[in-house]
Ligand code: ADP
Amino acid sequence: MNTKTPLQSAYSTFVEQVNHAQVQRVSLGRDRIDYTLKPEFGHHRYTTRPVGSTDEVVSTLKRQGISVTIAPEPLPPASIAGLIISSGLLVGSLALAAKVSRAGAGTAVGMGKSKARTYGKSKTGVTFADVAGVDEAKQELQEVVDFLANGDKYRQLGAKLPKGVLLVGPPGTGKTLLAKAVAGEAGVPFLSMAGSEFVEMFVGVGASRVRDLFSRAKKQAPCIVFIDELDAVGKTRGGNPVGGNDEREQTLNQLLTEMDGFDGTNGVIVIAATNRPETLDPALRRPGRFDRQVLVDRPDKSGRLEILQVHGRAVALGEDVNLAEIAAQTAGFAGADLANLVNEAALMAARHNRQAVLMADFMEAIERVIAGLEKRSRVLTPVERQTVAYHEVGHALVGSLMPGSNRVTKISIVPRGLGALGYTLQMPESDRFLMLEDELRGQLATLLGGRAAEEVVFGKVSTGASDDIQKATDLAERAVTQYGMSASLGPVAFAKASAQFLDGGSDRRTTSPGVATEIDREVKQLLDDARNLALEILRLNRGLLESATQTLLETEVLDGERLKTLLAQAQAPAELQRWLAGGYCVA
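Sought structure, where only the one chain appears, the form predicted alone:
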């Protein structure tokens, strides 16, 4: 009899039944065969799984005149899920396109919104207690804090707080930290945004973000709007070589409009920071916009000590650590440099499994920051090692005799950094803010002292003085073109003003061929005189040069009292003062 539920059959049985013409109907699937026998063989329904190719069986069935149907394949679950996801994406895309169309042609959803990060009242996590070494800048900003906290006192007198405060200074001096401290002290919301976040490739987006930023600020007043790296959006207009008004200029125009439209009593203060105030548009710097400009400069010795004390709170300092001595040896370091120095010293201590950071760790960290990572794995040949030793001792001997020269504290022939095969470490004993002419000439002689030592000892020079020559040439060129230290050319500036707070070369002004030739001649004369003086000093102290070099080759490092005793034996030639004076009146 015929059953509703097919019976399971072996594939070999199915093949045998096909060959004996017992099969009436067949439904062929990918991994299943359903078939029914003829009435005379019981008309039963069976199912089986194919093994290998079924082509031969299908051909036999067709020869017997038996119909074979192909069963439709059901969609696997993964395909069903993919179809659902694709449909959802299509619907979402259509909805997004409709929303973009309503928002305005060419403007993506949310693109015109400002990306300012908002900190709630007193949530910046920074106060003036966390900022050290910039006492004058803090004092200037105290007035802003007082106005935001006690605005009625000023309004009763009719006073208006400056709409904008521009923080200028070198990188790493704490401009952003100061702005956060103002918000933290005043207990008002703080909206922070970088200048580069305003500008997009789509015209009008930057201006829209400016409008949105100031709209948010007015709703949260009193508050502080902080724009970091203002020069990214506030550069002088008219710099587009093809003319027209590009996206950056439109953004700047909107910023000018927003700041000019501010009510001076609504409690919204704009603080901005930049390393390049000379590039800002004059309309941005005028009174009524950024009324007050606050200099955040590199700290002096006492400021560096305060900064080291702030960062030293989080570090386990050893009993021998003298922060005052470290401050004295880090002239020119900004706040970020000092923070990095403390961290490097802590890493040094951890590397040696110490429980506290010792003074030795700080000294090693200073050398690492100044000269680079020590590379004892870099093996020099005996000739290279000897050349480097004479070179470094030459720097030290010449430098020890120069007026206003920094104290030579260490000579090393252990390679450091990218290309330093040795180095002479000179530490300033006090902060210096200007350089006299004889001191400048002394620096030139010191820079060329290493090359001069190679000439005296070997009668030839190496490539090791390339960096010294570059620095000496730059200094000599500045002496002639910027400092007016040329008798023939006089006090004339032949170089354009360069970036005020960023390192970089300056361009020469347009001069006649004769003047350009005279500048080059004066620069060369300064360098030739410096080289000749260095040669004379080293020839006069040849014995000391040899003994100090042999000691350095044996120990690899000369420092402390032993170095001090060696350098104290150096003799100065009689004409040293005459050359340093250069025929000029020296203060």
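Numbering follows the first chain given and starts at 1. From a predicted model like this one, the values you see are computed outputs, not experimental measurements. Between two forms, the rigid core is the largest collection of C-alphas that superpose within 1.5 Å. First, how it differs from the form predicted in complex with ligand ADP.
A displacement of 2 angstroms or greater separates the C-alpha positions of residue 454 between the two forms, with the rigid core held in common. Once both forms are fitted on their rigid core, the CA atom of residue 293 lies less than 2 Å apart between the two forms. Core-superposed comparison between the two forms: CA of residue 476 displaced by 2 Å or more.
In place of the form predicted alone, output the structure of the form predicted in complex with ligand ADP.
Just this one chain is shown here; partners and other molecules are left out.
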């Protein structure tokens, strides 16, 4: 082990390092965790303060075969209160030690018994008031609360209760907290278990744990079964015929069987959480299983303010503390990061022997937490933020002038879950089965509008538009090869019929080399023209591009009336109508 003094790290950083299997050994203390990274990650020693329960992390470590030791507690002060508190803690840490060592020894006795923690009536003690900044998710879950609390009302009407709700979102956004809050609000028992706990080393143990969990749930209904880290059990089956994980598949099959086995009238609702929805077996999403998906995303500025208010209640805030200002400086933070921030600031104040936490403490804490987050590129630099803002406004501005039903209804620069830096939401006003040629062309220009804005403003482009370019190219290719929208090639289908249902890359019919060249030329022409039109629109509306971007940088999200009013000022260039009619040519 490295002998240098340990570095401080944010708890969320630690969790991330554990999830990326970078951690070599861990010592769990009462309110601190000391750990060392594996040699290939620097072999450095770190110390961090846990936020909330550490069960999840411990089980991940367990799965990775990493040794977890329990740090000895310091002797308690000889007061009655001190004795009571510390004996409680002792029991807690002994229990934890027992749990960890049992997993290490792998005794098979009693292994099939579910280790699910049960909380009695509303014992989770968590309500919706504790979860902030995720209003849409709360709204969707309100219905589940109502089902659980007033099941009879629904049963009388013959309504089917939802069976499974999948909470999807990046780590630390409050998925576990939300599930507990649903139980707390409905006043029903909460049985929780992490997906990784199902998957043990003995074949069959996971499946029997699932059975056990559900049989207990049925006895306690109405209740909530919460499966955290669903991806640990729910990965697509049969991907790997050689090294397939039989145990995991059996567990997953058992879970599917259990979910099919109750009919939704007995009041057991299964809530699961994952931050890797794309890896889940499609069977889990079928009707009657996890057919509802609720997105729990990183909060925007006003959401962050609400979360800071929730966690700020627990500490003594100095008079100079401006939570709105802190919210403005913490773009990209998830709820757990904000909870951690408040805690770090309080520690900072304690170090300075202050009576209350001051703004200066928060500022220092922000720097520390950001340093941790930046490594995972979740916090944008000011220049990146600006680039993303121009890009998103570019999409929206170009889109606002295009025909058809795909109106841009929301733009955001809150860094989102899975890879996207910002996003633009286009809402079809109704289901569409046909796209007219002018709409298709409009869609192309809108897709390329983001990159065009970067070009207009900075004179150069970033790598952030690759997805847009991919989508635009696919669409242009289909226009030419499937929809017969090219004048020179005419109404000839160049894609094989069987490939038409596949979005994107199509299987082409055998064509002469000349025709293939012409297809490529036509696709490129469509895209070049769309790009030029987008550039034209943005140059003409340069002032609006600037002002809308400033507004977006200020508020992080633009939607509804505000966005509509802004975009209504956009002017159409003379070329627009010709382009839409298909006769546009810049050459």
